[in-house]
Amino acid sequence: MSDATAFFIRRFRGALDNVGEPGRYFRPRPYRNAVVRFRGCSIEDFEQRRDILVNEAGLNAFLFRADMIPGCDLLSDSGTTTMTMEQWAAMFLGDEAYGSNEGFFELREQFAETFGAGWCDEGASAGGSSDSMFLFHQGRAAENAFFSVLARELSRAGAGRGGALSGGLLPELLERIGPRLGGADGSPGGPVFIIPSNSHFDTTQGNIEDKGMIPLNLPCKRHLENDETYPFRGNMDIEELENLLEHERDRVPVVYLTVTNNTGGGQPVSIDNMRRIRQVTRRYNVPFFLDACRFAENAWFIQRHEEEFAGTGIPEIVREMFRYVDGFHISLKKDGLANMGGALVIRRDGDLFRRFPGFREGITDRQIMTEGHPTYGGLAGRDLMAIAEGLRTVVRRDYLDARIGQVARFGAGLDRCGIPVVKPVGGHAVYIDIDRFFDGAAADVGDFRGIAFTALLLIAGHRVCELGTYAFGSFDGEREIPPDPRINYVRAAVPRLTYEDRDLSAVVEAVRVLADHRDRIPGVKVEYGRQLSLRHFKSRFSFAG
């Protein structure tokens, strides 16, 4: 271990000294820097790095500590947003009343004019039976509240049936839910219902197993293909969704659908899969929902690629976009431009409601519960303020181009290493498919070197997330299962309004020192955690050999 860290120390200190070509810009940026940090390390202390990394860390990039990272930190575009002047200054009017701030109306207004008229109806009481948004401290307690609210219901509405899977299945999907359903041979227990998307994100696909539920990634087959030249890989695959609901309806209580498919790529979805998705729920009575955390981004591309928004503006295309769905949680730390919060928005007139009529109480009970009085959810009413003037900045379309064009021009930078990127490169990340990067190689599928990747370039400096089949997958006690269908990646993903093209160009430069020496990249143990749950941010490793 310490001669193929000490190997790649004495490499990333050589490329500091290397001159690159300057960067050429053919626009300026459509903001300005107001405020400025310095850094409280040095990109020249490897060693101490490697000493946090290895003994304090146990090489998880979650457990590694932000202040001794002097490059670039792209762990999560979650909460890392830099607020503009704008967002500032709006929290200075924060009312920090206990019930019905100021906030709550102001933000509600604004989701009304975000996400379409109708979704938060002025007339109704703040917080009361016939609201529609719940507020929550994040995304992720939205989700759980979710979750957790429909397995009761269901529970309740005495929902679902045991025993065989229907013979109409597709054999794809047969073989994909047989084994991970309970009762499918007619014994009793385990799970019953299940989440259909597009892929499901780590902490959604945790809270639905956790609640007992089979989370159901249903991809397009142009992404599984990895067809670099289709602009909507995020899509969902209709034909499956339509088997599986013609057959196992009952076992369905909603379809979600992720804005963009994080775990795919970060790539978009289309207008034309949605009104598809709706035409589908609809005829078989399901409800259905959004992940939206990247919804301007995944506007942005529905108005360069999809033909019919060409001429459309992102405000118009967003309300487009919502005008299908019965309802959708939002990380608001995302596209609402903030580094706390989260909502569960449900249409009061939409299938969920009338399907299950106490579930607007059970929401509420829950915020009450966990987060606070609903017209706060968690959060300050300067947060709230924040997250409104975050919604009016995030859907124009000179932030939407700076935003995703200096996402697309990292991913360019590493591709011309010959690093191979997920592409079409998506709106808030960099994908490098690992499985790829060490073609030719030796590295066995245990061998985690997604892991190693990311702890070696903690040690050069930057901060990337391992997302793939230790973060997607399990062990169960004997052997691992990867994640389905099977990603291997390795995720950059870049903080809102925080880097330069120059900053992102360093993460280039240590990544290609990575790929010119892969062969010597050593594989990882896993100490603790292999059999947890969310083990990606949990476990601990160390170097092999």
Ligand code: F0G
The other form holds:
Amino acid sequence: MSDATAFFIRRFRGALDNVGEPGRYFRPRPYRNAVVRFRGCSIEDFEQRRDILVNEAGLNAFLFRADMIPGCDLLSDSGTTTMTMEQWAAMFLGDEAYGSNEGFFELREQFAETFGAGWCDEGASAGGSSDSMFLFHQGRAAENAFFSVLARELSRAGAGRGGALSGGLLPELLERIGPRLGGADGSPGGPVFIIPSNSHFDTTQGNIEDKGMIPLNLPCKRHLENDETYPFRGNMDIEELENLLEHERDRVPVVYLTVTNNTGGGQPVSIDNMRRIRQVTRRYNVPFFLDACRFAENAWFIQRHEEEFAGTGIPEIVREMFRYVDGFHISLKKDGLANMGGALVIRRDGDLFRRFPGFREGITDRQIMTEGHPTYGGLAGRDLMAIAEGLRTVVRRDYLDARIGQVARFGAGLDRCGIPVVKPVGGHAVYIDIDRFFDGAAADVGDFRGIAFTALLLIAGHRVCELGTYAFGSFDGEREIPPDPRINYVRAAVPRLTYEDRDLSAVVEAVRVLADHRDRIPGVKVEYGRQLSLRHFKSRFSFAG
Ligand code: F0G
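Got the form predicted alone; could you also share the form predicted together with this ligand?
Next comes the full complex, and the chain you just saw is listed first.
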């Protein structure tokens, strides 16, 4: 072999990770396009988009027609995945039998492979008395069933404690929980139960509130302090959790942890944090559950940043994450790499089933009443096959490197233009801090400049989502109540396997134009829906200036 080949191989290898300059990559994507979709519109149709946005959509990004977006649709990474050829092929093999179709057994086997053998009992009859995997058409349906049955079982058991909060609570917890517990003095009649989490997603928050319980976000201090050097900003604050359980254990039926922490900035959670939560919840005998939508992305960050796991494969790290919990719900529209699907999984021999003997039947009844037979849970047989296949792909190292690397480059592109993004960038999305974008001017609650930002970016040709003072705040009839803790982000969520870097660079350029003229961005007036629950999905706005 000539010296020249060896020389160049060394040079090529050296160039592999050379990402010094934007747009210069040696390393190609680990996949290529097999099907493409042409756009139905042009980037030049600015006036047409403005007319649709103002007249049809009331400046609400959710209400804007997707076929009129010529650029990147970054409204959500949920259900927007481009599926692999293996998934499309698996769909052909979908079995549409009404009960116990092949997909159910395939998926149950795959759950055991992905999350650990203890989770699914192959010997159990489908939907039968020892099953622990409950299928739903998407994540929020699983949340709804879980919190409905939990509320019913707690009330049957006469659990909970009304009255004032214990004086031993940390002042910041007292301050945050007190006003939400019935009367301002904590008098009985209001919500009794509290569901803590690192941060609940909006639908989880909605489902918990709908059952008269209090969702409580306990993000770690380093996240709140905007510590850009901390790789696990998704962690939960253990001191606050421990204090809550020490003094109000009877009001906490379950502790939640969202991986990665979507509401908090898409940030990962460390195994160390999970172990600590496990210790504390064990001590106080409270079940510990994951909202596990982005489990594989979370595992990738653990491998990268937690020394103990540097040499451990992604599949093993995933199973390690799930060892510590009593159950989880999952939207399979994210790391299931599927367009639809959700599940609730509860440890067969766990406390929840022991403490509430009616729990399992309660969940199964809800499946039958609202979703279909437990063996398909609101999904077509072909969906089940696509999910099973997606779960095999999502833990591939090459896939995750490409996926998370792309989101990181997108975030770095915005950062280079001086756009204040939440750093380090998380796994599925880039979050722009709207308060900082407007140099603090957006901190005036009530003018919702994050909504104006999303509206103008739509006119530019790209769709992102406000997850800030509008989505997470509320209006009590007289005044705006900001999110607790206060966050004011616009999120650009990147669909999986869908866009190329060049597409995302176009978003960076559009945001740069907005940033260059940020003083010309007006606030918005809410025309409809300010007092509604889950208002950001339904509201209509107009530009205020
Ligand atoms: N939990 C988290 C952390 C989520 O991000 C979502 C959905 C859900 C639960 C609900 O799952 O959509 O299948 O009902 N998040 C999407 C998003 C909608 O855009 O972040 P679902």
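Rigid core here is just the name for the largest C-alpha set that superposes within 1.5 Å across the two forms. Residue numbers count along the first chain shown, from 1. Since we're looking at a predicted model, the values are computed, not measured.
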property: Displaced residue check between the two forms: K525, CA, 2 Å or over, core reference; result: no
property: Core-aligned CA displacement of R11 at least 2 Å between the two forms; result: yes
